[in-house]
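Below you'll find only one chain, the form predicted on its own, shown as structure tokens.
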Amino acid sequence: MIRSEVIQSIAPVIRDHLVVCNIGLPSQELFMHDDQPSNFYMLGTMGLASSIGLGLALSQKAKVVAIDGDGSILTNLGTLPTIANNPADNFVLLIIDNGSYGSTGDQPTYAGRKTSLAKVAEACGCENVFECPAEETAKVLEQALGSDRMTIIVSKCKSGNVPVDVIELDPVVIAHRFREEVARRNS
């Protein structure tokens, strides 16, 4: 499976939750497979989906899923110790690890070589970390959302992209509808 197929497989699992999705192709793929007002599409700020997701989880009670990539996590490694030291049991970080910077041309990352992001997360103090093959991601994510325990999932998939359109929604519209969903779920 490639990242787009992983995102398509998890769309039914995350549909009822607040989702912060990584910059570039992952956001475009989620938009293509299952656009929801509860999805916050990152159109800039590489490496911050996990940090924004954690902040959102800490600030309210609804479940939050942050979808990030190995390249973005490697760009902002400081997010993993921050997550470990600020636990939020309504937060799940899904790292889709395709071993490449998929949005910029599939240049290899160190996660595709020797670096294990699951082991890095554990070394940072994260306690509930799972690495799974792409085909098991939806099942592992569903279990994590049912556990009421902060969880980090590293989904190992193949590198590769599918053609996707750009997200035509204005960033102001994306933010507005997402804020309304956050407010609705916490009322």
The other form holds:
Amino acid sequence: MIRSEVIQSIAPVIRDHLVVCNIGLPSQELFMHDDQPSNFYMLGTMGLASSIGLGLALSQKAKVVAIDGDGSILTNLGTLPTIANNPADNFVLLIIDNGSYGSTGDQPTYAGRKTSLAKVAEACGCENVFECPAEETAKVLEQALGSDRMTIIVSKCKSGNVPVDVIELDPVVIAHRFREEVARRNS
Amino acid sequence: MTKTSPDVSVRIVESLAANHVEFITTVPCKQLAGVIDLVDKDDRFRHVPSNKEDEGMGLCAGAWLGGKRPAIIMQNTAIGVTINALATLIQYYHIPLPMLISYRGEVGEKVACQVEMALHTKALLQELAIPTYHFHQQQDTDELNGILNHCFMAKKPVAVLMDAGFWSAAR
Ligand SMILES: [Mg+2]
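Switching forms now, from the form predicted on its own to the form predicted in complex with its partner chain, please provide the structure.
Below, the chain from earlier opens the complete complex, with every other chain and molecule after it.
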């Protein structure tokens, strides 16, 4: 499975939850497969999906899934100690690890070489860290969302991309409809 | 300075609370230590220290999306590492973000290297079209309530630069 297929496979699992999705192809793929007002698409700012997801989870009650990538986590590695030390049991961080910078032409990341993001997360103090093959992502994610415990999932998938259009939604529209959805779910 | 003046750190924290700020992230600076300590002990705020200021801006964006008013407390050297987060996240999505910034490298500074980023601080903020307020004296704190209100009205990042004169006047 490549990332696009992982995102397609988890769409039914995350549809009813708040989702913060990483910049570039992951957001474009999620938008293509299953656009929802409960999806926050990052149009810029590589690396901050997990930080936005944690801030969101700590600030309201609904469950939050942050979809991040291996390259983006490496860009903002300081996020893992912050997540570990400020646990939010309504937060699941899903790192789709294809071992490459997919949105920029599949250049290899260190996560595809010697660095284990699952072990890094554990060393940072994160509990409930699960590494799984791509095919099991939806099942593991469903269990994590049902566990009411903050969970980090590293989904190991193949590198590769499918053609996908850019998102033409205005950023202010994305934020506005998302905030309304958050308010509705917390009312 | 009169001895009856309320402590400036307390006044900053009270302004944040009065403006319904509930989520605060911080990266430490010696000058801000008193404010950060008060924020950390105050149940009116969720305090999440961050490891780098752009990470902190991500946390603040998430808090805003979650319905909470955020603020970031940091040093002016951080302007250099947050320009992308400011332009493509905070400004692009119209997220209000008060930035309470210790303005290192101004008159009274003891560390020469701090002067180097001080030289660029206002120019960078101006280039980003970020409303910027410079606190030099203790009574400048009187303006903070209005500045915070303005920030959340306009849904923009706003910078409050607090220099060495401001902090020493408060001592
Ligand atoms: Mg990748």
